Amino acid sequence: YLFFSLSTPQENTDPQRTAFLLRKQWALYSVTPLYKFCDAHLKDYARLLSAFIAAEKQKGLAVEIGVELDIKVAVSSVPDLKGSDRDQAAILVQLSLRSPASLKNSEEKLVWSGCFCCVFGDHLSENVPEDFTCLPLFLVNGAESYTSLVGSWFQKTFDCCFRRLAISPLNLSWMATMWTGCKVDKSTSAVELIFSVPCQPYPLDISYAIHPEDAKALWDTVQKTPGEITQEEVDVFMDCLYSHFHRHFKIHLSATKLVKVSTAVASAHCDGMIKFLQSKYLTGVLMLLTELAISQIQ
């Protein structure tokens, strides 16, 4: 992994177009290119998804939602969520509550959101054929119910397979380290990492917090050139906080799982949940999450 990619902002990217993005609790899948997508043909695909929720409501396989409310959908194109013009613009789509009975202009309510994207995974669809689409990644914000639905659409549209995309312990420090290292103004939040102890008959989560500036003092005095991370510098980060919390607590982190990790930049947990709090760095941890989907179709 190259740091200075995680941080460097993309030119022609506009905050507010990817603020839907930030705050907000994000699942994550990957997905296995789409067969025959075309992004001319969005509003048509919003129209057959949209009669193909009704229908599945009608069978009443879908969660009910009351008599009085209709599902609106919106598919659209996010062109600014991407790392390269080699990548395939990103697509959203979006499910409202409405109420048909009341007027054209009544309140819509956002219940579900899912964003297909590639974000510098070029490398993905350089090796498949030009009938294909590469978005690997896919974030959903929304039940999962919604989330089953528009899956089962997706797949049988596309010929396209979903799989959640957990997060290694591994991959979680890599984020640790990583997002440490970034510059955020004013920031006071405290670099945290939840760790899991496996006892009987519930387990155990360890909380270490870190003051962000301690945290990052520690990893100037550890990374060896600045624009770069290895494996080793992400080891002995890792290993010197451990060493400080063996020292106070005598309780050895190494023989638990870390699963969670926060930071100003964002946070993750293994089970593939995400949450970005940095429009700046949204290009950076997108690149990092694109790559963890393309190894796991691969």
Second form
Amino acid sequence: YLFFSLSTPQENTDPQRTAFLLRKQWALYSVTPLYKFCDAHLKDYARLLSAFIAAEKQKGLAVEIGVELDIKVAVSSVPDLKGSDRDQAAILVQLSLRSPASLKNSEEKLVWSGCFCCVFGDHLSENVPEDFTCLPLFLVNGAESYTSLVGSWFQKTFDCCFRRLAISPLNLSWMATMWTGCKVDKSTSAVELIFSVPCQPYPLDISYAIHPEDAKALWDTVQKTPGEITQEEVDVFMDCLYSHFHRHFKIHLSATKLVKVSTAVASAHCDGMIKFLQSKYLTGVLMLLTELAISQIQ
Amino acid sequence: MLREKKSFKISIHLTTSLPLPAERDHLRPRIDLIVFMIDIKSKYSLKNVEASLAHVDANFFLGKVCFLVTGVGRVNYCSVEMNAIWKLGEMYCSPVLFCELELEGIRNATAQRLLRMLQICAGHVPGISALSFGTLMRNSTDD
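So the form predicted on its own is up there; where is the form predicted in complex with the partner chain?
Next comes the full complex, this chain leading.
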């Protein structure tokens, strides 16, 4: 299993348009292809979703307790958020609250964002019939109650299925290795790995922080071909970190569960959460996540 | 495995690693089958098995060894790469079985399979030797 370098040169992409993804915690979902979705009808979808949310609120499934708040729905396309031209451009859904008190100034507060995207998802989109749109990765920032509202509307309307994207310790090891190898200017954030040990009565969490330059130096001795990473190299890299830890603490980290990886590029949690920290590597990380989402669907 | 109905006596020796302590060698009964258990959630268990394999006499690899991979029910807990396990099976010419210990049905089915293998390895089934059975098992996984 071979993997190529994360930083793909982004021509004609405006980093400002995708900056909204940075430095926020996003929950990850895999989404099956959407049936009869048309990106010319985004405004209609916004209207329909808005009506749906209002109707659900009427039914008593209120999302905000207390003051009657007006939820405004915006659905837009983010053309810069894709891998190749064969990918469907990303679709961004935003829910904002408009409080009646400030109707004059129409002050809106963004409370929920959901982004459907596909970055280099060729092997899914190639094998899917005409009427389907492939946007296998769904990123969510905001309250779970809004997520289930938006999710159920999309499921009903486009006959798709959402599943929380789980990231296995194996995949987290790949991310740790790949992101350690990325060149980052003035990185002060350590490479941090968090392991969970099942213990009674509470599980024990072990945090292993490595100075980013040391980690990069180690990776440089392991990596044979610049721009390429193999499973063996990932194993060697991780084994070095584990042996070092064992030498000092007599604990076999390889017998525990790797649950979170944090680097200067991004941080990822096994429950399917991501935080993008570098716009330069945004596409690369999204490509990885798209790949995971596609595996989960298939 | 002990709970299954059978017409022969079995004794099971559990150990976390090999080699077995030399002092008890003369007291040990004949070993008919060695099952190496790999927990897919623990990279350490794979490393441990790999280290222990070095201590096993070559004769055992003529059908008296198998790998049992556990924890396969939950893909998101995977810490061991499947390719590494397949390669291990190939390298040591031994079959790889899968089991989810937490599911009773699979647990029972696996126990029955292992018992059957044990019978063959101990020479209790006329007409099938451990080696021929091992070859049969391997060829079916290649398909």
